[in-house]
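Single chain ahead, written as structure tokens, the form predicted alone.
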Amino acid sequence: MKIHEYQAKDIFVKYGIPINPGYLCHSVDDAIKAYEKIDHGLVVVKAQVLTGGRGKAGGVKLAKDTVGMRNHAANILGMDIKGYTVDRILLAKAEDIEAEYYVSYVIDRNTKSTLLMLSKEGGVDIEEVANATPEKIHKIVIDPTIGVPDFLARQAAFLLFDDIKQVRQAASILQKLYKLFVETDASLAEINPLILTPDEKVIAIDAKMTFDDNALYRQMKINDLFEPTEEERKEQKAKTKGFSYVQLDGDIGCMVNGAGLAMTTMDMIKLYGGNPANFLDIGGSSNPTKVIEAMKLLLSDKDVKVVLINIFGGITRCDDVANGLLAAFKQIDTNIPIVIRLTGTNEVEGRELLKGSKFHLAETMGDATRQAVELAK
């Protein structure tokens, strides 16, 4: 689950972390109204969407009047920014950069714990940073059992900065993100920049978090956040149906029994030349019900021209699999071709039940692709 800038800087100040406030507005005449509260010449304008690469879309934009920020605030107000579009943005005092620094805490999958990374190279991109120059980005990985300790804090600053006073701003800035990371069951707290000014002061003038959707439960203040995206929303409304789905950008939509089945089948799908639609995990049950709810989920996806239903029999039974498909498909109108694969328990009678369908049938895993990406082509 992501959040907006403005919301991850309202977390800051709780934990204490210095940000530079700004005032969020839903108009220009918000934006007017904010800019006299500033009081300030100069301001920046950003807008606030669910996604990266604003800067380089054209959604920050420094200002230096009212007439200047009231086109600027016209201009990004509506602006499209990777098909998110922006109904909001964040009005704030420009701050004076002495230097920018990146620093980040996220959960590192190899070493089970979190990893907490930081550069001198902050405001820009971190992944053009980490292709094209690796070594300017510092990696250290969190003990969970001790956290970011003292020593540790000031040690992770000195990788950034020279001077003692900024060390121990950026020390106090790294524990109180640490501690704000683990409370808030985040899978991402990143400030991009953290930056110091003329006078010497340690801020973050940005903010980006995401959370583990698995952890909602426990952090109802957070899920009040979400803004679910239409992918989201197919997501949550998968998961209430007892399945598991991820939208992919491809044109062969999955149904199967199994998430390693899924991901094994998607791969062979790419081996063949063709692009999976979604990851769809329908699990063991060869109930009518959930394969029309499956169904109905992945032709709900304008881009897929076929689907492959790849089933793996153990202790559910082919043939129930089979009456299960042939009831929920007198319930379906859809002339997307369908290719079934059937293997394991009683895999020879499902088949028998099926011939004569409109199904396309298949022995084995690598016929039912190739089928399947035929046909998509």
Ligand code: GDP
Given for the second form:
Amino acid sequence: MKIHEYQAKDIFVKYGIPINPGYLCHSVDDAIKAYEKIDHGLVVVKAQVLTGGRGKAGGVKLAKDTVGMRNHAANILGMDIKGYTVDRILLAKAEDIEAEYYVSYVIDRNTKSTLLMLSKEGGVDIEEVANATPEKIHKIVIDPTIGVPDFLARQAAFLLFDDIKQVRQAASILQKLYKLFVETDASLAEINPLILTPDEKVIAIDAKMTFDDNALYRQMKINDLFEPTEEERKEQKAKTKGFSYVQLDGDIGCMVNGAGLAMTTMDMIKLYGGNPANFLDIGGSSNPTKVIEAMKLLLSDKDVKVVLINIFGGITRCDDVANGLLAAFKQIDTNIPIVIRLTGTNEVEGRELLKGSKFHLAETMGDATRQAVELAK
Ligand code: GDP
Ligand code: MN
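Show the form predicted together with the ligand, please, because up to now only the form predicted alone has appeared in this conversation.
What follows is the whole complex; the chain from before opens it.
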């Protein structure tokens, strides 16, 4: 789960990490009022959206007076950044920048540890730095039983700074950021850029945090910040119905029992040159209401041109599934072609029941996906 910069900065403040203070604004009027409270001429107007690269997209602008600030606020509010509409901005005190650095803690699957990443190439897209000049990114594997003790924090800070006064500030920030990372069950805590000001202060002027969804049950305060996208809302709703659903951008809707089979079905569709519209594991049982709910879910995606139903009858018998499908489709009104592949217990009986129906029947997975890909064209 992601949160906004202003929310991440609130958490930073609780942990004593220095930031440039600001005000959240929902309108230009809000911003004008907030500007009066900022005891400083130069401000930065920042789009608050749940995606990075706002600067590049024109969502971060400096202003030195009310007129400039008002113009930027008006331009940025309502702006579209990577599919997110800006409905709020952060108006913050702008800092003078001597140098920009990159700092983050991230869960790393390769080392199965928390990784501290540091770079002198801050402020820019870190993925680009990682691709072009990977040697400019330092990685330190954190032992969870030791954490980030003083010596390690200093060692890390020395990778970015030479002056001891700056190193001390950075080391303290690194320790606080680690504490915050662990205590909030974060999967990413990133400061890009961490800056050095001309008067030698080290400050976080951006803050990005992502949290482990599986830990949200014990992070109620963070869970309260959840703002689901349209897609996430759909996936959540599906979860309450007992489905495991992930929306994708293809046109072949998949209804499958079992996660492994669902993955294989998506692979097969790709193999035959098609594109799956979703991952959907409907779980066991041939309950018609479940099929109806699953079909509603698939058809709510306007891109779906074909539905591929791939069912393995284990404990669930294929003839039961066939009856379930027939009962379900009496209630579903759709012109979308439906390919069904049933295999396993009582598959012959199952297919017999579906003969003469409007469904396209298949025996093998290859045959079923070929038909679905063909029909989608
Ligand atoms: P992002 O593009 O979404 O990562 O947004 P950032 O908050 O990192 O801002 C992008 C860039 O805008 C930074 O790398 C800085 O170069 C610049 N910027 C942001 N805040 C300030 C500020 O307070 N003062 C100055 N001088 N530049 C800033
Ligand atoms: Mn940034």
